[in-house]
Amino acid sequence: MNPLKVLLIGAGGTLGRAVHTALRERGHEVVTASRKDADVHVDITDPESVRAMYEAVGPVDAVACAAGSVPWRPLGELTTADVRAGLEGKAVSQIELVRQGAARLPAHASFTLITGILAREPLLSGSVASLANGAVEAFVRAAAIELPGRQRVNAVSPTVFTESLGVYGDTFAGFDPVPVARAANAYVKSVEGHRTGEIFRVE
C-alpha cells in the first residue's frame, strides 16, 4: 500500500501513542494534533480551532481521532453542564472534525473516530460516557451514507486497555482488558481499508 498522510488527533494519550506507532510502522506519514506537545495545536471542542488545524495541515488522506473526554459522575449528581460537557467533549467535537473535514479533504479521505464499550455495556457513573459513545456511533452510521465522493467514516470502540487498569481500579471489574495495540490495529484497519459506517469493536 502507498504511504498515506494521516492527521492524528490526541497522539499523546495511551491510545494515541499506540496508533501513532502502528501507523508509522506501516510507513505512513503522521501529523499529530493536540492541545500540547504536537505538530499542530487544536482544541477539538472549539470549531475555530478545528478550522485553524485543517488550514495549517492542508490536505490529508485520513483523519484519526483518539481524543475525547466525558465526566464520570453518578446520575443523581449530574448537572446539565456535565451532560453538555460530555457531548461537547466526545461527540460534538468529533462530529465537527468530520463536518469541517468533509469539505476540505480529498474524495478518497477517511475519518476514524473513537467511542468505547460503554455504548453497549453501561457502568455506574458512566451514563454520560454511554450517551456520548452511542451518539458518535449513530453519527458514523448516518454520515457514511452522506459523505461526498468516496470519503469514509468509521469508529473504533474498545474495551478497557490493559495498560489503563491501574487508573480505573475496580471500575471495569469482570471486563476482559485488551492491549492497546489491538485498538491501534483497528485504526490501521479503518485507515487502510475500504469499509465505511462501521464500528470496529475491540474486546
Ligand SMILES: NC(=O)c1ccc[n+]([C@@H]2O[C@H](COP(=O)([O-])OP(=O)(O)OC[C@H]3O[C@@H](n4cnc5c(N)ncnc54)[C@H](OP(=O)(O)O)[C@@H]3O)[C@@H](O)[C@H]2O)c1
The other form holds:
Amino acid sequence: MNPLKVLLIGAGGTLGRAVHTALRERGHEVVTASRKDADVHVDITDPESVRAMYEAVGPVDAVACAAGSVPWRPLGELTTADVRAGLEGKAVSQIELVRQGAARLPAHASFTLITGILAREPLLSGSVASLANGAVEAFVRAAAIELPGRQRVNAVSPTVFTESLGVYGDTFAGFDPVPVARAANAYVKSVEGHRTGEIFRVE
Ligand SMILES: NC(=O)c1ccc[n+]([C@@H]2O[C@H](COP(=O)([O-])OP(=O)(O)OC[C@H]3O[C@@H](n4cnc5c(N)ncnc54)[C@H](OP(=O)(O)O)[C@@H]3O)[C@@H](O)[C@H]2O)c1
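Counterpart to the form predicted on its own, namely the form predicted together with the named molecule:
Full complex below, order starting with the chain above.
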C-alpha cells in the first residue's frame, strides 16, 4: 500500500517501540510524540498540549497511541484522586486525541488507541485500569458511528507482554503472555485496514 504518515504517541515505551518498528517495516513514515525524547513533545493529559502537537505535526493519515497510565491500588486504598488520575491518564487523554484530531485530520484518517485485558478480566488492585480500559473501548464503539468523513477508530486490547513480565511480577500469574510484536501487528491491521469501531484483542 502507499506509505502513510503516522503520528505515534508513546513511541519510546515497550509497546511504542514495537509499533514503531512494525510501521517502519511496512514503509510508513512515523512521527513520534511523547513527553520527552520524541520528534514532538506532548502530554496527552493536557488538552492544550494535544492541540499544540496537532498544530506542530500538521495533517497525518493515522494517529496511533501507545501511551496511557493508570494507578494500581487495592480498592480499599483507592482515593478519588486515583480514580480521576486513571481516567485522565488513559481514557480522557486518548479520547482527547480523537476529539481534537477528528476536527483537524483528513477525511480518511484513522485513530488506534490502547486498552488492555483488564477491560474484560479483573485483577487485584486493577479496578481503575479496568475502568479506564472499559471506558476507552465503549468510546471507540460509539465514536466510530459519529466520526466525520471516512475517519475510523479502533482499540488494541492486549494481555500482558512477555517483555513486561519483569515489571508486573506475579500480577499476571496464570495469564498467557504475548510477544509485544503481536500487539504491534494489531496496530498495523488497524492503521492499514478498513475496519472501525473494533477492539482488536491480542491474547
Ligand atoms: N506492558 C504490557 O504488558 C501491556 C499490556 C497491555 C496493555 N498495555 C498498555 O499499553 C500502554 C503502553 O504500555 P507500555 O508497557 O509500553 O508503557 P511504557 O513502556 O511505560 O511506555 C509508555 C510510553 O508512553 C509515553 N507516555 C506516558 N504518559 C504519557 C503522556 N501523558 N503523554 C505522552 N506520552 C506519554 C512514555 O514516554 P514519556 O515518558 O517520554 O512521555 C512512553 O513512551 C499502556 O496504556 C498499558 O496499559 C501494556
